[in-house]
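We begin with a single chain expressed as structure tokens, specifically the form predicted on its own.
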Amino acid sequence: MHLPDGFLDAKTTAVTWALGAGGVAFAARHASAAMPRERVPLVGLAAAFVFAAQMINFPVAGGTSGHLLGGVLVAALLGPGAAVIVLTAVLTLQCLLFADGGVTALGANVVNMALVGTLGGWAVFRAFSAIVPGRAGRLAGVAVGSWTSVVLSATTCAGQLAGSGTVRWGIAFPAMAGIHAVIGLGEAAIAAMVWTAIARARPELVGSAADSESRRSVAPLAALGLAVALALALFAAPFACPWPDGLEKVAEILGFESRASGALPVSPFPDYLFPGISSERLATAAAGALGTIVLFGVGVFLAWRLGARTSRSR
């Protein structure tokens, strides 16, 4: 669902950049106030995992593919502020390093996936957690919230396309919401499986264990999780479904795919390919592994800075 340059007009681009910047700044303040220093490695792990998982497109009916957004999963584990920061970091690095999503459209992509999708889906997660007690309510909230996040992101994207005059709302909304409602089922299944695995391995991280257990170090989990993320980038991403994703398919069907402008000319790894490697799969694996490690470092650094800010304010 990464918008390229050219799909949005200047006014929509300016508005979404302003909204995105303001929303991320607010999320950073929220994350700073709620960021325990001991969970800093988990923010890096979340960024690395989301990046690696987003490289793996899964097939959807009609020759369309989808991929994980991951915002609600991260919000359920680390809080909404941290989730917004993680998704923003992933989207920014995808844009600048891998030419995935346009530079002028970065504000819109942040609004759609990091803000509207993540926070809207997290609100659904919170509602289910309040209505249905225990782990069952949280698991249902992760699943339904994750599905909701995809549909909300797609709906916001459709509104931006309509506001830019790219395609009429009455056509854009059913096309985007319809295909992403199906893609959202994959999002819900993946998020629920990952959340369940974490709940079984480290129940205190999903809020279902005694306070004494919460003092356990997260370093072993972060190390194991980073190994899993690297394995996804190295061994699964090169075999991802090559079909167009939901937005690309809608653009193809509705005839506005030609409006996409060229990728950032200085992007070092366009299309997730490491230069100088003749094998496309090996090039994808190398670029994916590099991106996973970079995002882990960026996530840890951002979380550390937010945690340091909290410590200074006390």
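Basically, rigid core = biggest C-alpha set you can superpose within 1.5 Å across the two forms. Positions refer to the first chain, counted from 1. Treat the numbers as computed from the prediction; the structure is a model and nothing was measured. Compared with the form predicted together with its partner chain:
- With the core superposed, A27 shows a C-alpha displacement below 2 Å between the two forms.
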The other form holds:
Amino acid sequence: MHLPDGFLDAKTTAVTWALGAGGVAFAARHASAAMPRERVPLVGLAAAFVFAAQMINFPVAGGTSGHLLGGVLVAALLGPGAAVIVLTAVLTLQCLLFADGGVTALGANVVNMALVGTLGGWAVFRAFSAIVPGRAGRLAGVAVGSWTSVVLSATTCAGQLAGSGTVRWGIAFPAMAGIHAVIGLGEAAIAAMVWTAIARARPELVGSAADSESRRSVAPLAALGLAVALALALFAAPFACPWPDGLEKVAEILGFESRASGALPVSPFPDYLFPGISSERLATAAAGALGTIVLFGVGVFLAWRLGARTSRSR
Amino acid sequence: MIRPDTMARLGCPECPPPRWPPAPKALAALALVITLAAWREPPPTFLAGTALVLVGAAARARLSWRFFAVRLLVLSPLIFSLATLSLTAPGGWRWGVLLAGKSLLCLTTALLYAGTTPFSSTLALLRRLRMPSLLITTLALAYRYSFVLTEEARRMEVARKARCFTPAKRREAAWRATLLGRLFLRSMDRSGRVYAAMQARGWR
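Next, give the form predicted together with its partner chain, keeping in mind that what was shown is the form predicted on its own.
Zooming out: every chain and molecule, the one shown earlier first.
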């Protein structure tokens, strides 16, 4: 996912460099203020660890192999500010020493992987740690957060390519997000296994700090989750694949498609289209956004009711 | 991802480009990469001329052809994949070929710079550009210890084989994850010693 030089236009390059430099400067200030001086070498060693870890290949099905990317794993172990610095250092080293990732695209690569991917994945990790207490919640958080970080990075990368006019969004998004949704599964499995190995050897490294932080309010994380879900519904849903899904295809092959009774008489958004909007893409985006909000409300209500019942039974 | 052992200096350190001061060299390389990246449709003569200049500089530096071949072979598939995706853009195949050409020239420029400049010079340059000190320290330590940790991981794997501990195929991934977990813990332990050494040398 390391963007090379030449694929981003001048405005996207300038914007991503500004965002990347601002984000890294903020993370450096935050990490420097929050971190005792004796932990500074640990950040450097963690960057070296990520670098070395990427040399260790894990067998994947069909004779292929993959390696750890490590952003969310480092964020879960050292905190988000340090993780941004670690990933930025790794990307800069890869760019300046190995030309892996372009010099002009370094800003975009930092935004995609060190900022959006790492912080987005870390937010998911924190949400899981807060909702599901104990080691299981943190393990699930590392796995789902790692998957999310890979897909988020790929999605922003596709957005930059489309914004530069290099590739159409309708091609870039499904290609990048689709491939990286599969790659993300490998990253989730590897990060979860490494986290488990560390937790077994040194439980104190992954326990108390995360537990005390998980007691904080989950409202900001819930708001972030809703924002990400809404963004996906608004920008990704209109580009959903128009091909029939599995059941529709089977119905088509077996010839019982015509017996389908169609939408419910009271269906508010037949075929995922918001009534009253002429543009099909806008109608799909509006229906997706409203559906997301309704489901979020149902989820919050269920969590509130179940949470109240659990508290009473204690 | 290129392994560190493949980036061993293959050129001649006394030959012209490594002797050139790093700041003007970095500026020239950056200017060329920015020009290539920002110029939407440069004429083919400009691209051909740039390629000739780069080949000339690589020859003057006596960089081995393998130095470029290995890296271009590893890094160009991504360039060609993105160029293939860009065939769907309005410019069609000409646009895809142009993008691939520009990107390969930028990659060659970056390789030429990396192959003829010690990383310590690049770090000094970044420090003069007022990059955050935490990031500079992290970069320096990452550069110093990435090779140490890569070697350590290799030694751990050799030690496992020497003890005749051969995990079943299905346990291979879990074993490698354990290796990485141990490597992270060793890095943590090492960071304490590194901090003491840095303090002893007057690090502030």
